[in-house]
Structure formats: structure tokens, C-alpha cells
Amino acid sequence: MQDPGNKKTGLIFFPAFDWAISPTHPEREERLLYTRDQIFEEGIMDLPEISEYAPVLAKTHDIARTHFCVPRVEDRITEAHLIAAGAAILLAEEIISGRLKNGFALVRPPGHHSMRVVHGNRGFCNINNEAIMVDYLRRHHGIKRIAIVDTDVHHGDGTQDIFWHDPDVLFISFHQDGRTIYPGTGFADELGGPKAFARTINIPLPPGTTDESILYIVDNLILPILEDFKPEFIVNSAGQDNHFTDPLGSMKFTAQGYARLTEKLKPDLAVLEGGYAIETALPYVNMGIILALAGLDYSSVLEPDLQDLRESGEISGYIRRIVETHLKNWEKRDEAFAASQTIKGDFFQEKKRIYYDTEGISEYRSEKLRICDDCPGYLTIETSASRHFDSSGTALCISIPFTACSSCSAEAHDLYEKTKKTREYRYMYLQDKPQDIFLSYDFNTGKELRSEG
């Protein structure tokens, strides 16, 4: 058996050269040609605490499972977007077996924005990678409490939407105040559903926020609440848009500030998300990482146009105060889900709009969980979207958690079931996680299909 001290970082790149939204879009495969090509100069995949992976593919049922692609996955994503996913997966796989110490998936396309319906690409993004890995873990080797460390200059609004109601993923994001980026989410209020409070952590961070706040962020409140949270697996949505030359952000983070993150953080695996800032930062930033994963000094991986970076105290004040908020919100978290069992009605119900800013969609929700005092009840979802007039009809989707009772999940099949005798909707799916089955059904056809992991 290898000694524990002795495990590698593990690394994939995969560039995606045959996918792209457009030739100059800023989510461009330039984004990991700059750092390889660094890397590969300073030596760095020669070192004996690295090993680099091939990538390999995701099927279609792991995306089902974490994903209801409206009308077909297949429909929704390219060969890429499954390397991506798989790539994820194979790094933590390998880490669980103990065959590495912790991995880095520098892959794109990237996926936070990416919730749990799918009508198209939304900020980059078709399908959630550390999402499909996530579930892929808890499937398969058991894990049921994992953590989950937003870093990326943009909320992570589908990590949050996927995993809102779920007690045993903690969703942790610090990112730029929504009410002056993309996607105008993330506030410090959004603390997850009714079976799930403060299991979302938000952190909206000020423009011009610096290395020193974030890190006292990280020791003040993050690591307490890991420390509190045991997570079985820590995972990094390794977002580097928070760098000060970032052209979408307006943050002064640099290469330094996200080495010492990721060296008080430890995440298992660490899985790129945003950052475009193609030479001034992306090389820095991810050498960095890399040497901090892997216990090596990092201290001279400098932006060659490094600045002295200072922020105001205003900045200052508000990081500590929401600090504190946090802190006693996650006190009350026990409390907060006590409560919820007051909820009046067998469901808990929303709605919601979302914008797929890159394909001009509009979606429209209506969520419903069951509330129950055994678990943490299935959740169903109608859904409609439309781009230019042109509807796609509606969709039930209807979703069994991990650790849902037995009557839950007859409940669920049940609806599934009696709403196939209806015409109602245009399409139909049955996520069961616990049997690990995904059922598809096409109304206009009246065909059903059946996937099983």
C-alpha cells in the first residue's frame, strides 16, 4: 500500500479545441493553452509530487442523474461537456481508492451556472461538473456528506439551485456582489430550502475586495464551519475570475491569494470553473494551486505586473460583519430545520424565472418538495422555456433524493405513473436517485425510455 505521504496531485487539461461558443468569446480554449504551456516551461509535470490524467468520458446517465436535459441530455451537450464531467469524476475516483493525495481538473467547458434543468447553455455553461461528480460519489462509493467551495468571481447559482434542498451538501460561495456582475444572485439571505437552512452559505463580496479579506473569510468562517460541517469529500469550483486583471471582474485577488486559499482550504479535488484573463493571470493562478495542492512552495509565483493591491475599510467592516451573520445562522441552522416541520400543507412551494443569457432562453418554474419528516422529500419541478416566441412546452420533472424514505419514493412513482395517463405536459422524467434509475417519457409519442446506472 502507497504511504499516505508519498500520494500525487493528480492533474487533467483538456482545452476542448472542438468546442466553443464563439472565436472570440472570453470562454475560449486559450484559457488553458497559456498555463500548460507555462507549466510545461517551469518543469512542473516532471516533478515527482505531480501526475497527469488523460481524460476520460461521463455517460449520459451520470448526467441524468444530477441533470433533467429538456428534451433529451443528448440534446443539450457535446462530446466535450462529457470529458469535462468525466474528467472530474476519474480525479475522484482515484482519490477515493487513495491512489492520489487531491487533483485538479483544469478542464472547460465550465459548469456552476449549469442548475438542475437544462434548456441550454447559461454563463458558459451546459452541464455542472462538480454537481454530476458529486452525485456520482454519493452513488457509487456511499459518501454522504460533501462540501462544496465556490471561488469563482460569479455566484455558483446552479451548484446553489441543485443543491438547495439537500441537508448533506454544504454549498459554500464567496463571489462579487450580485447587484454589480453576473448572475445578480448569491446575497447573503439565499440559505437554502426549508430541510436544508444554512447548509447555502453566500458571501457577496464588495468590488475591490483583496487577498486579505478572503483569507480571513477562510479562517474565520469557512474552515469553523467545515470543521463543524465533517465533510467525507471537499470539493473546490475552482473559479480564478476574482484575479485584479480580470476582464469580468472587478476584484484584487491575486496568484498568491488563491495559493494560500487553496493551501488552508485543502480541497480533495479542485475543478476550474471561470477566469479570463488569459496571460496575466491564468498561469500564475493555476501554478499556484497546483504547487499548493501538492505541498510545494509556492512563494515565487508572481504576476509579472503585480500592483500593491489595498482595499478600503469600509470593505473591511462589511467582510466582519458578515462574518458574524453567518456565524449565527449557521448556530441556528438546527433550530431553522426544526422549524420548517411548522411549514403548513404537504409541500413547500416556489417559483422562479430564469435567463439563459447565452441563448437568449427564458425558463419558467414551479418547484414543489414534499415535506417530511423522514427525509428530505422529492421534489418536483414544471418547467417551460421559450426563445423568440418559440415554446418548447411543458415539462414535469420529479426528483427523488439519495436518502428519501420508502414512501417518498412510492409517492413520486406514483405521480409518475398517473400523470402518463394525462396529455399535460410535452415531456416527463423520474430522477430516482436511491435505485439509481432515470425514465424518460415523451407525451406527443407516448414512448418511454429507461436509463440505469
Contents of the next structure:
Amino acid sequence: MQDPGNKKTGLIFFPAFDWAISPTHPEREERLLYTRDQIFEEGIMDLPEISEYAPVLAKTHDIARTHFCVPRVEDRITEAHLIAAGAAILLAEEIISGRLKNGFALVRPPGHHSMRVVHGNRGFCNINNEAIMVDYLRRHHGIKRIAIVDTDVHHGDGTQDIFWHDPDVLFISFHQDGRTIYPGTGFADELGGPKAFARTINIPLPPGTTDESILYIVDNLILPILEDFKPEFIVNSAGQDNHFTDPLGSMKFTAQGYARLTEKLKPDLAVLEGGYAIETALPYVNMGIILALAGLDYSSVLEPDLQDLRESGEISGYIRRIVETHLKNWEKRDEAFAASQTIKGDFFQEKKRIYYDTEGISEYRSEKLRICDDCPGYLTIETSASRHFDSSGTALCISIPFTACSSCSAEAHDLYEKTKKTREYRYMYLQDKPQDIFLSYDFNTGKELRSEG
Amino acid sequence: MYVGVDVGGTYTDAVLLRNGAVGATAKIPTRSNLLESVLEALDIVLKDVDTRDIKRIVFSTTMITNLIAGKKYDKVALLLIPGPGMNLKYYDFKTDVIILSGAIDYRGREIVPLNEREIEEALVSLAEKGYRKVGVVGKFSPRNSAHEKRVAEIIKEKYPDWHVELGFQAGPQLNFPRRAVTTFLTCATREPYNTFVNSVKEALAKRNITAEVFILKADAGTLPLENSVEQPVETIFSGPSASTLGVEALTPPDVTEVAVDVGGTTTDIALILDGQPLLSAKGARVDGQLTQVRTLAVKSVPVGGDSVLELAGEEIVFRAERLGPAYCMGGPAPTPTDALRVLGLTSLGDEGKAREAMENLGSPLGMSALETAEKVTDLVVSSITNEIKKMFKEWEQEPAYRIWELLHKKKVKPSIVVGVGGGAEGFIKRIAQELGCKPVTPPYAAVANAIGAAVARPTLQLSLRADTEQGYYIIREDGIQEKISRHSFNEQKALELAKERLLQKAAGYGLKVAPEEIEITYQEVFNMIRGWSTVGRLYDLTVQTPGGIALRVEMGGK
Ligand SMILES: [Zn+2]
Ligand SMILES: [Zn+2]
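Can I get the form predicted together with its partner chain as well, since the one above is the form predicted on its own?
Everything in the complex follows now, all chains and molecules, and the chain you saw is the first one.
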């Protein structure tokens, strides 16, 4: 996609100064206030290399193309979420259409902890802005191969979940080791579903990792893999909580490190994720990312309290080993992988328990992937969530992937129609991505809603 | 009685308003000496008037525009205190720039102190280069002006006769590069502007005029002549303000309208939304550089009644150049005015000559005079309407930073198109038709600019920022910083304080403002949370005296 020419970097700055999860929550009105002050004072919006856009709202159908919101999309989001997702979509469209060189959706609320099924807010996220944008591009612009590189200190477990079985979306996340931070996942052996081996790559990092190691990973693992994968579009989930001053993370990144990373990665679109050092990190990291995207000199973007940050030799050794391990995994990516003990007949099954920290919800999921020789197979998810022991009933979600074969599509539709006649569930949804149709069925009222893109 | 004088590039217009109606008008060619033009026009409209009956005179002049365009000012150097951040190599401030150590952050905290020795060395080198005028501009200086003020003190000590301008006063908004440019221009123009103001005062005194005198600004507000020397650059581009206010005064209140001022070779377009002239989201572009000067959102299209028409291959095109009047009025080349004459859309000039002009232009393309005239009119009208549509679109797409703002953005559609200026009449019907609006060419359209000047009201703005964690508030424009109590300070107090300060400022300017008239144009409150508790609040407020026009002018005149 990269065709610099004299095209501009598109910027949507949407700080949502009137939205917060709760008054004292890290995800609150004030979060991007000092970032605004910095980029306005620096005159960033006046630069000939930058073009500022006003965001637009995503449509609920755009959300339903990616997520199963229980019971409905409208119940799980606010306008702020539609704006953040809409901003990512708008910039992606401008980039794909060749009107922009690249872009940065500097928006909140974030989204990378939102999974396929949404019962509420988890990890400050309701819906996954990047995933919604990726599915939009695939639907409306016929883009097939997409890479998402998540540089937030937290594992992008939502994005991983959404693209787990998708061989066409490469998801790479580096983050602080899950044993030491939310959400407690993202270990090196989480490598994707049976039909998408090594399309998920997790690089857990020890607390205290510095710019040097991160850039080593970029140079020696991420860039070579991208080179092989040849994505048509690269997305960066640009969380900034790896910064050495972040109150949630324990890493040692700097604004310079983030800018350099951006310059190397050359994402088509960066989307802000976390980052909660709102005074000491965000104004500088955001500026570094913007300048790097625009191809401008960022060498003087320095935090006032910048110190000499070093990491232990132990960390550097570990980094070299994990890079080796993943390069081997990547080489084996096309060898058939199936943990035979978990495949019963034509289906691959997994059970998951997902905790929504923000709202105290426990979700139980049972997933079945249709194993098919001609396509990635359709996925069914049985999900039930309990909020303070108050269960919402079970929902059945059926998702037909973009590249589904006709027999998988037909089978999934059949399943939906047959299940309608039973009373096993409270709600049922069918996401037909190839046809861009979304159906939802309420078993209590017998009402079906249909939306089409 | 109110008097308005607008000194434009080509003409100087004046009107006298008596009991809300036009009492006298004047239109004379602008001379190279602006003061002479002002006085000549003034003398025409004040003939037979007892000068004691004049309540107010408002001038709109190209004084600053001419000064800057002609670079008729002493050289000015910039001492910049940028601190970390953007690399300054991307900016060309078109003068000698010396970078000083020191840095302030977004909350006005000092990150890096000044280095006084370095400052002294910088001054020596400027003195060697013959500079006596200096702009001192720091990043985030509106949040804390201490560094700028300290540098000014040192200059005053070492070079007491130097003229120094500080960034926080000249450019109090958040935008460092624009602040630097605005400070440079302020420093460059202050002295010559001061001379101009003094000569205006003298001339008025000679005529026994004791009325209050104001100068129109780019944002359609006015300043007392006396005080306008504080921010001379703000008086730049007052011409479009004058015509826009004129349109407002000559049309019904609260409408959404487009003001189209068709001049000789340019057409100025301004938008009035629900009765309020639309301000540009950022500051004016002056001589190619972006500034913090508040200005109306005016767009210029390089076409007017006297533009030269010619063929470029198979196409009729216009050149943004005037060779003389229209062909039908004895000029050398075909113009849009000739096209209007052929179509009977204007009564100016000789019809036979107009036909001849259109025939000569269109015959190589096998077009008749009438066809050519139609084509030319379409060309002019579409270039103007395209720009109008673009302006509305740009306004709709202006970024918003709050959900509320974004959801309440509405699509607006103008209901009338108002033509002012010499060449407007013939085109206005077609432009309005194209936009689905009603065309209006008010009486006195030709001197609407002077009417606009006459009815303009004084406006004063004041911005207060309070940071309760740090325990102080500042008045941005004045650089005043005072302590506040962390616990008892609140939004109500912030507002009262801002209003009180504004009233004081107004009184200092000799303006009578009632407290209830004060408008709040910006209001922002943020809780500062560190850990999980509130450590303070940030208040940002801007208040202003009511803008708009002092009176509407009776449509029929007198
Ligand atoms: Zn995070
Ligand atoms: Zn299949």
C-alpha cells in the first residue's frame, strides 16, 4: 500500500472530552488533554504533510459484521464507540483509495481487548476498532491479506480472538508478560487456530524491556515475517503504555522508541489503544508517532524526565531466544497443524472462560470450528454471561468467514434455520460475511432482525 | 450619527448613517497616501454635518496589508525558546532566528531554565547585525510567560531603546509557529501603525471631530483607535469584514446567507450562519504565513467584472488581471461585464461594444455573441458557486473534539445570496439560482462595506485559565498570574473572575458593557486525576463583549 509520493498523513484526533468509563477511571475525559495541547502548540495540524479529518460514526451494521453484541449492538455501545470505529474506517478508506499516504486514528475509547462476542466492557474496551475496520476493508475494498501489529503493553487478546482462525489476517502482539499484567494471556505458544497456524504471534516481554530490545524484535522478527506474508494493509494497534512512566505497565520504552518503531513498521494505519501516562508519555509519544508517519524529523521529541534506560543482560538473552523460536514457528506455518485429540469428527472444539474486569462479568464459551478442506470453516459459539450470578441466558453465534466455501455457507444457514425451531437458546445470531448479512433472532419473542451492508 | 470609511485597494468608500438610514455616501479612488483618501471621503460625507452630532466613526483600512505586502518596516529578529519537540528546520520565519535554551510544558511548568549568558550573547550578535526590533517567543508561553518576560527584562537592561514584542501577548492561542509569525508582524508594524494613528488623530482634531473613533478588525469587531496600536496586525483584512457586516446590516436578522462581493478582478465570499458571520477556525494567512490573527472565513475567487477573457485552445478562460474597464465601457479587452451587458443583466456601458467584445471572443469557436456571453457567465458563476459549496462543506467537516459537538453538527443551507460591490448585480441572480437561494442586491450595495464599518461594534475578548492543582490562574492576553485557593475555587468563580476582568478591560478602553451582555465563547473544565483521586481542576474560559452590528439599515434608505 505504501506509495509515499507527496501524499499526506491523515489524522483524526478525537479525544472524546465528554466521555469516561467513570470519573476517576484511567479511560476518562482528561486522557488526551495534554496530547491536544502539545500537538496544537506544535502546530502539527498546520503542517503541509498532515491532513486533519473530522470523524464520522460507524454504522451498527459495521459493528455486527465483526462482533456478536448480546443482546444487540445498541445495548453494548455508546456514540463514542461508533465515533472511534468510524474514525478508523474513514482513514482506512482514504488510504486504500490512494488519497492519503497513511493515517493515525488518535481516538478513544480503545478496542483491542474486545473479542468476537461482546457482553460488556473489558479492559476498557467495548468494540474492537481495528477489527471492525479490517472487516470493513475486506468487505468494501476486496482487501485480503492484512497484518495487525499490536504494540500496547497489554496483550491484544480481543484482536487475537477475532482473527484466531483466520489465515489471511496476521496478528502480531508484543506485550508485557501475561503472568505480570492484565489480561494474563498472550504467551508464545498461542499461535492461532488449526487453520491459521502462526498467523497469531505473541511475544511476551519481561518487565523492564527497553527500546533496544523492542527494535531488535521489529528488525529480526516482525519485519522479516511481514516481508514473507506480504500484507496489502498494515495496521498498528498503537498502545502507548509500554512507556517508562506508564502507571499500568512496567516497561521502559520512550517516545523515541515508539517513533522509531513506527518508522520501521511503516503501518498504513495506526490506531491508538492504551497509554495512561497522560502527562509524561502521551503528549510526546503521540507526537513522535505522528511525525514518524509523516516522514518528519522526530529526533527532538524528548520527554522532560527522560533518563538513561537500561535493561538486564538476561532480558536481551531472552529476547534473542524468543525471536529464534518464532522464526521457527513461522517457517512451519503451512504445515498442517491439528491437535488431534481436540478434533472430534468434523469439528474443532474449544471451551473458554472470559472475564470482563470492568463490569465483573464472567462469560462461558463453547466454540466449534467446522473443519473443511476448501475454506477456513464456519465457527459457532455458544455463549452465556453472568453478571453477579445473574445469567443472561445462552446465545448461539454463527460466523461465516469471508472466504467460506458454498457448502460451509449453506451448512451454517441450515444450522441457523434448524435452531430457530428449538428453544435451546435465548438469542441467536448469524454473521454471513461473504453476503454481508447479519441476522439476529430473539427466541422469547420469535422476532428476527436482519441487516445488510 | 455613525460614519463608516472603508479604504480598499481600488476605492475608498464612506457613508453617513443618520437615524438608521443612509444620509450620505462617497466613493473615490484610493490614493497612495491612505490618510488623504480617508480624509477626502470623510469630508464628502460630513459636508453640511455638525461634527458634534457624530457619535462614532469606524475606519477600515488596508494600512497594515500595504505595510506587510510592501515590507515597509524595519527588520525584526526572532528569539525563540522552543524547547524539545518539533524540529524548527521545517519553518522559515523569513528573518534571523536565534534559538535560546529553556522550555515550558503544556501546564506552564518550567522544564528547562533559561541560560542568561546565552541570551546576552544572542543580543550582542543581533546588535552587530543592526537589529533594534526583536520578537521573543516561547513554546507554551501563554501557559507561562516568565521566560519571555525575563528575556525582555534583559533586553531592556542592555538595550533600552530596542522595541520588544512578546509572544504570549501577540499570539495567545496554542500554536507556537503561528505565534512566532504573529509576534514578528506585530513587532514590524507597531511603529509605522502608531504614526498612522497619530496622523489620523491630528487630522480629526483639525476638523473638530470629537466622536469616538474605532478601527475595524479582520474578525468583524472593532477596537478604539487609541488601543488598536496594541495589536496592529488584527486590523489586517478588515475589508471583507466591512462588506460582510454591511450585508448583515442590509438584510433581515438571523438568516443564513452568502455575501458575495464581486470586485474588479476578485470576488470575496463570506458566510453568515443564522445571523453570525463565520469565523475562520484558525488564524489568517498573511503574506503566505499562518498567523493567529482571528479572521472571518473569507474566500477569494480570482475573477471579477473586469477580469480579462481570452481563449486557451478551445476554451474560454479568464486571467486574474485587469487591463482596464470593460470593453463596453471603453476598455481594451473582453470582460465578464461585457457578457452581462449582452445578456441584459447589467445596464453598464454600451450594448453594441459589448456585443462586439463577445463576438470577437467567441467567433474562433464558431459561437455567436449571445452564446459566448452565456458561456462566459456560466464560467464565472460556476467558479464562484463551486467555492461557496466548498466553504459550506469545509464548515461541516470542521473537526470536533467532543461527542456532543459531533452529534449536533447540522447541515446548513443558505436561503439568500447577497451581492455587494460594483460588479455583483449581474451575477447574483445566476449564483442564487445555482444554489437554490433568493438573490438580493440591497440598495447601497456599492457602499455596503462602508455601511458595515459604520455599524460594527467594538469587541473585546479575555481568556482565563485556572489550574487548581498548581493553585493559580492566568489571564492569557495580559500574562497576569495570580494565586487561587485550591479548595474553594470553582467554575462559578472562574466565570465571575473572567467577567470582572473583562469589564475592567472594557472600562480601560472607554467602552460601556453591561455584565449580562458578556458572552461566553469557550468553556472547558477538566478534573485532574492522579492515582484514583482528584488532585485539581483545569478551567479554560473565554469571554467577550457582544459582537455583531449596532443597527440595521433601512432597506429603502432615505
Ligand atoms: Zn494497554
Ligand atoms: Zn468450507
